[in-house]
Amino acid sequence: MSLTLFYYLSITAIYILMSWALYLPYRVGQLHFMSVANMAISAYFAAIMAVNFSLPFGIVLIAGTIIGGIIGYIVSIAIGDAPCFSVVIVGFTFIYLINTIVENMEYLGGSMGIFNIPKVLKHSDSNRAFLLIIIYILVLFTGILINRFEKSKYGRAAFTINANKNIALSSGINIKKMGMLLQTWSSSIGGMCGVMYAFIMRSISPDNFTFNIVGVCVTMLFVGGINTMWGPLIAAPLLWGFPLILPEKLQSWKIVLYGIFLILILLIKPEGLITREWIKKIKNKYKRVIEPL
């Protein structure tokens, strides 16, 4: 497998997971960017543990995911039921703080970052194949969990909160606990992605965890469809791959292109390309095909 294909497939998977990390809190009307801050924290945790302490990949992955969840939970105690704008500000503030702290700590590599993160497997091809298998297992596992959540009473409660908080309160739904649950889950996904990113790229720097990630993930979420988990599965491969086929001079403008895509989709089709109605139509057609069989 070529290095270019490996990076495309693996980073696409990470963006699917990170888009889902934004999607979950958005189910209750919150844009929660703590997942990006936790991605940075866990990435640096993974790099330090692997480079300085030679901790096994599996332990680092589990620990990084838990760290992300713990930080997300602590923050959610304060903003579990906060308005969307307040949640956005908290997320942006944490991203800025983490980047500032990292840039000013020599132990974390400062503005240069950390390099030579060890491979999980010694042979390069085996290492790439192993990491690809792991990241897509994580995508599959996370997707199954989100799908089960959406079909559960908790998913219906989240939908009610997003639709009308007054109705949710009158129905006995605890808005803060639901917000805390989804924010913690989102942050744990961010932590998991941070560990995977560190081992995939084998080097990290503060520039890897800036507001650009927020812009890319928001674009993938809104272009794919804000009301269904299936949107990022379509949008991430297309949007991440699109700049790769552009002339080299235009590739540096990909963030601008993402911004244009986002504005266009909000103006033309605010619900995104993939909607719940579209998913229902596909399911109905599928049932009609298999019923005669």
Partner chain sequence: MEVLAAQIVNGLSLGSVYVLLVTAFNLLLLVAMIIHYSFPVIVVFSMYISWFVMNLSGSIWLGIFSAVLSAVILNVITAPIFQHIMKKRGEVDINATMVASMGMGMIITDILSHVFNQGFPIAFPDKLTGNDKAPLIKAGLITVSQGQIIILLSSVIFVIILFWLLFKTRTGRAFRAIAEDPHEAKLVGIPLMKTGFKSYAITGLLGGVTSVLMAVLLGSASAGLGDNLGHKVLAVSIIAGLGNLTGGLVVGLLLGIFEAIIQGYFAGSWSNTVSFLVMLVIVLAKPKGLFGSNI
Second form
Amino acid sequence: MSLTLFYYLSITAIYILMSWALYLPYRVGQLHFMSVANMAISAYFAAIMAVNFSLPFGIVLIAGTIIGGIIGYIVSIAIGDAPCFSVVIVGFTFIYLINTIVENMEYLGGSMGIFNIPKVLKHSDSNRAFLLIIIYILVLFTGILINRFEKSKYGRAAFTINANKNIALSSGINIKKMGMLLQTWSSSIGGMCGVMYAFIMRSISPDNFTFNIVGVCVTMLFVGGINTMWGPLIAAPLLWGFPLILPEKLQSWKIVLYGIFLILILLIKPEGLITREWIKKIKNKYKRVIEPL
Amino acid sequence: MEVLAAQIVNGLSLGSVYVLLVTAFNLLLLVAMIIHYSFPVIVVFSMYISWFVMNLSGSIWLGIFSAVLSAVILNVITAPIFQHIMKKRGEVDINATMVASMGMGMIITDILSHVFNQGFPIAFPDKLTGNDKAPLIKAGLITVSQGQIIILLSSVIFVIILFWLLFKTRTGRAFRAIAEDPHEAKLVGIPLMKTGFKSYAITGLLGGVTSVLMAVLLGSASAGLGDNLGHKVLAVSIIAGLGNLTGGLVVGLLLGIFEAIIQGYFAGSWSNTVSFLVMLVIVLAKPKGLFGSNI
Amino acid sequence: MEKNESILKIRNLSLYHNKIKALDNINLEVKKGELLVLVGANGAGKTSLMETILGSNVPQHGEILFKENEIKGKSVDYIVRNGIYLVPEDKGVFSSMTVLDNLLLGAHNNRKDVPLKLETVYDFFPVLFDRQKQIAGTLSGGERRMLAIARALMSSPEIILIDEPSIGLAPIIVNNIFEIIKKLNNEGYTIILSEQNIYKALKIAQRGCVLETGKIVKYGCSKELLNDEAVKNAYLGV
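Right, and the form predicted in complex with its partner chain of this protein, after the form predicted on its own?
What follows is the whole complex; the chain from before opens it.
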């Protein structure tokens, strides 16, 4: 497998997961960027564990996810039901905080970062195949979980909170608990992505976890469609893929293009490419095809 | 003790720049009803423009003029984008405006890091910053430069002008009416879009002035500065309580002084870590702000 | 000035809020200098009609002629500048601003002779003169309603739309407010009043019209309406 294809497939998967991590708290109207900070924390955790302590991949993955969840949970105790922009600022501050800490610590490689994260499997090709399988299993698993959540009574509760907080309160929905659940979930997805990112790229530096990642994930979420989980699934491969077919000169302008897409979609079709109605239509059509059989 | 006093003096000028940025941000929030997260990015863009013009023409005044002009123009031409987004949604969807602003920030920051000076930080000439001159006042560790005086004075003047405009003029009255209740303001016959437009122009002007003051204060700029300031301005605004103008003045000034004091006691970039930590603790403890929000 | 000249004509007006009919084929003529009262239960479309006249809602069908000029689809500030003003229900004033600021806001679009107009308003409402510098949020309910009406006068309107002035006020203050409205009408202002307190409203009005689910079901002289059996049963509870 070529390196380009491997990176394309694996980074796309990571962006799908990261966009979902933003999508979940947005169900209750919060832009929660903690997942990016958690991605950085868990990536560094994974790198240190693999390089200095040679812990096996499976344990690191599970531990990284749990660390993300724990940090997310602790933070969510304070901001589970906070207004959207307080949540935003907590996320950003965490990202900057992690960045400055990493840059100042020799142990974490400073601004140079950590290299030589070991392969999981010895052979290069089988290592790549293994990582791809793992990350797409994670995508599938997370997707099914989110889908289940949306259809459950909790999903409806989240929808109510987003639509009208007062109605949600008076119908006995615990807004804070719902916010905490979604924020914790989002952070643990961030942690999971961090570990995978470290093993996929095999070198990490503070530059990997900056405001840019937030921008890219937000673009994928909003261009894909903020009201459905299918949005990122479609938008991530498209948005991550299309710069690759552009002429090389234009490729370095990727972020500018993302910004333009983001503003255009907000201007033209604020609900994103894929809407709930569209999903419903597809489902109905699908039913009609299936039924005569 | 002397370190403390010296750093407080230094912090005043930094704080007054924050105050200008936060006030402009709050004004946009109250009147135009947008969270313009990337407003400081526009300010940094104007710094780059003024640097470019200064290098090209060699004239300081032309540079200052072009900075103010570019901030006003950029702010005014982005106004229709925000207004369209708000119209489309029917009601004020403030999250969408924040995301649009982030998009703008991404575009501008990336352009800055590609086009100007091959992406390297820019340095302003000594003629502007006054770094080549001896400080005006020197008493032990405490030094006050000409630039610091200029920054402090112009910030005070501009804040006074702004508050005069808000509380003593017809436009300001309309601003406050919209800030309190947009629907009611519309029924009274205040044109929301037109008045909002005025607020973009005024904040653009304020941003342009701030960009010049920042050039004097910092003496240099890099593409990442905008995001950094965007984060700080939003943080100050939230800690003070979103849309709380006087709260923004207090917290902005305090942040400047606080950062300067920390720089006096902690080595290099650890000072940033400390100030981020403090910010985080305050926001986590009081997510709705210290002085109450107007939104 | 002829009394019978009509100043506002509404023809076949329909308004939809997301496919739900809020106003259904409204035909209405308002004569210069008259006091017309809109009667109806909550949700009958009184506020919708007033906001449509003011231009805040854009109707899908019909026309609104103000002094023979089409004002449908014009912006609120245009309509306010041309002489229609709404005193909104419920809150009505900007409670964080001073009384004077509130009054000056009324003159936002009609900036002529502001000091003169202020004087007239203070003559009309001496209470407000004493409280010029006070924050409007500290006024009592009745005073706020007066301030809202006074603000309308500041824009020197020809038609004043007053939406439910009696809501949430003590009965004695309601009488006060109605007296003021009557007095305004006598001074030559054309007033359209929406009210649930039908008995009192019809007493001071020349004409009334009854709205039900967005339609005008009755239209006539206020005396007629007061004696109408159906109106009596439905709204007066006699």
